[in-house]
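Here we start with a single chain on its own, the form predicted on its own, put down as structure tokens.
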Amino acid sequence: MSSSEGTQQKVDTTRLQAIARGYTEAAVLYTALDISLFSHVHNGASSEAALVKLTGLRPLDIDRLVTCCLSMGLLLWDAGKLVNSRDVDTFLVEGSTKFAGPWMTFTRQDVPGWFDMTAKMRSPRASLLGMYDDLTVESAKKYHEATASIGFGAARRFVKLVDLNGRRHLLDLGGGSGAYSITAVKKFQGLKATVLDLPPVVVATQDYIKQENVQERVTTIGADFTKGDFPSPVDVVVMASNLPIYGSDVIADVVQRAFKALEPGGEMHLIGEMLDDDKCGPLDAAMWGMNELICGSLGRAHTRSDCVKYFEKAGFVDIEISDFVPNVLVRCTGWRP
């Protein structure tokens, strides 16, 4: 046996087993949220006995759940007492302004579909909007209750990175809760914004606009942005966190119509989950593309170079592409000459 063979690491199934059983970690997280485990720990329930008393569950099941959460790094030991990990304590404690529990369970209802993926591929039934074909006001409000906290966090990052001083009118395509529009008009004096989204969605948008008291500066249009002319003139267009929902032809057309709506010197920002050009990641972008199979749409994951090409074809210049949230979101920006 050669020395190289002797030092070569043996191949085993450990990584493949972890992938095959990945769903178990998601299930543990969902259950912990169901019983407010992290909220109880935050509020002082530092032992399994205390958690049994608060939840009414069997000691055996609390032991099982706590053991899994400790093994996953969601809970930690501190001088013999249970405490939340730092990220759990920041984002998964009910009542906190940063509580992201609804976002964590946002795709829980899709779980059965992921395990039926093979059948969906063999008998494909898809539409342009997929799950949004049957959207109601009630489901739109529920959707944005889950996504708004994340959306406003991204919007705060956007206004830190992008200087909109001197801009007058922002068009927010598929703006949902209106997070980008609301945050932008509150940051930049003189800026107004229009959120264009499906009719049931903008009913929910108007609730957020009222909550933030920006009714005079943010308006809504109920429409499908995949067709028709956009309101004009505008000098900023933002399309954020809906990129994988659509196929290449649709995105290219949206970017082209956005270009036409912009005044000379105007800018467009496309923010979404983008793959690296070799398609080897990030995994999150790839999975959001696959999620569109589960949701029944014609969407897909787009690469960074795909998005640059959409902008080039539309006529944008000085195109830039950069990490927005590393390994999660990428921002592609272009200017109309």
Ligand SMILES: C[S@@+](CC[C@H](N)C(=O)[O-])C[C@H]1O[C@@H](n2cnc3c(N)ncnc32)[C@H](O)[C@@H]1O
Contents of the next structure:
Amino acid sequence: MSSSEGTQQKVDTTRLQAIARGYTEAAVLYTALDISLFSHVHNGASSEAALVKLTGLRPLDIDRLVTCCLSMGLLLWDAGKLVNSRDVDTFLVEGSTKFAGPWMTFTRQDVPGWFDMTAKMRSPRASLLGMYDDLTVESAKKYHEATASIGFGAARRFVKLVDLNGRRHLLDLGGGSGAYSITAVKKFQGLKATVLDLPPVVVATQDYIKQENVQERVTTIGADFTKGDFPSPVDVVVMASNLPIYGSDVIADVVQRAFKALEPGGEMHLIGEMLDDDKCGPLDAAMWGMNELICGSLGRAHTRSDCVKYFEKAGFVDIEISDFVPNVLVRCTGWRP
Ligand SMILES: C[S@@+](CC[C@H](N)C(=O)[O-])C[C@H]1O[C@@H](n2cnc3c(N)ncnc32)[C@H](O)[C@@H]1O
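In place of the form predicted on its own, output the structure of the form predicted in complex with the ligand.
Following is the full complex, with the preceding chain placed first.
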């Protein structure tokens, strides 16, 4: 034993136990959302008795749930009254424009699959598009109710960070609800955008385009971005939040075809959950890579330097990589000379 090991604290099982029971926190959050717990608290239900009355549940179960939420820091005590923590009050109250409940339960249907991971690894079944093979208009609408509840916030962050003044045409690969395109054309005069996404998805995209009244400036193309040429010329390409769905060859090829579609001087922004180069985190990026096993695709988590390499190989210059949403999303940007 080295002298440094000798001075280390005695090892115990607490960290491992917390990991082994990590699923319990997700389940409590889902249940609190099911019964609108945080909305009730926001609207003034500041005691367990008030919550029992509003939900019709047993006092025993409300006590159990409130106790868990307090211990998780989702609820707090304020002078003897229950209140929501700041993030809960901002994002988990129904009816608020910032309500992100649909995103929080976005992967709930995958829970049984996560607990069947060993079997899935032993007899893997995967296709290039994974869960996207079976999309219908109805499932795409539901899916994008969730992505929109978080995507428009990310898009507002994007247009604050990236100056697209003078740009004329943005191509939004896998644009989903159209959050980035819609937000960008609203901010930058003279910019038009095309959302390219799978055929059932663009039906949902059109609902958001109409809702935001930007039909004149945002159009859609129903297509699979893993093949074919992209509309050209464009001067901006954005690809956001679909990186781990695909493996390296596919992403490198998409970046290459995006490069070809760009005018000289054009820019591409790849925004995704990227791993640090030593693969030691962020945990969220690693888990999105694993999510692709559960969803049956061939995707994986990519590191920051993987993404820089895809850009270099395509011919991009002045490549920059930076935190977009720290610990969640990274942005890789390059210019076509
Ligand atoms: C998590 S959503 C992100 C949507 C949007 N970019 C945003 O950030 O809000 C991923 C999107 O990628 C799209 N997508 C995945 N594979 C695709 C493919 N092969 N071709 C076109 N779109 C694809 C999905 O349909 C979905 O709309």
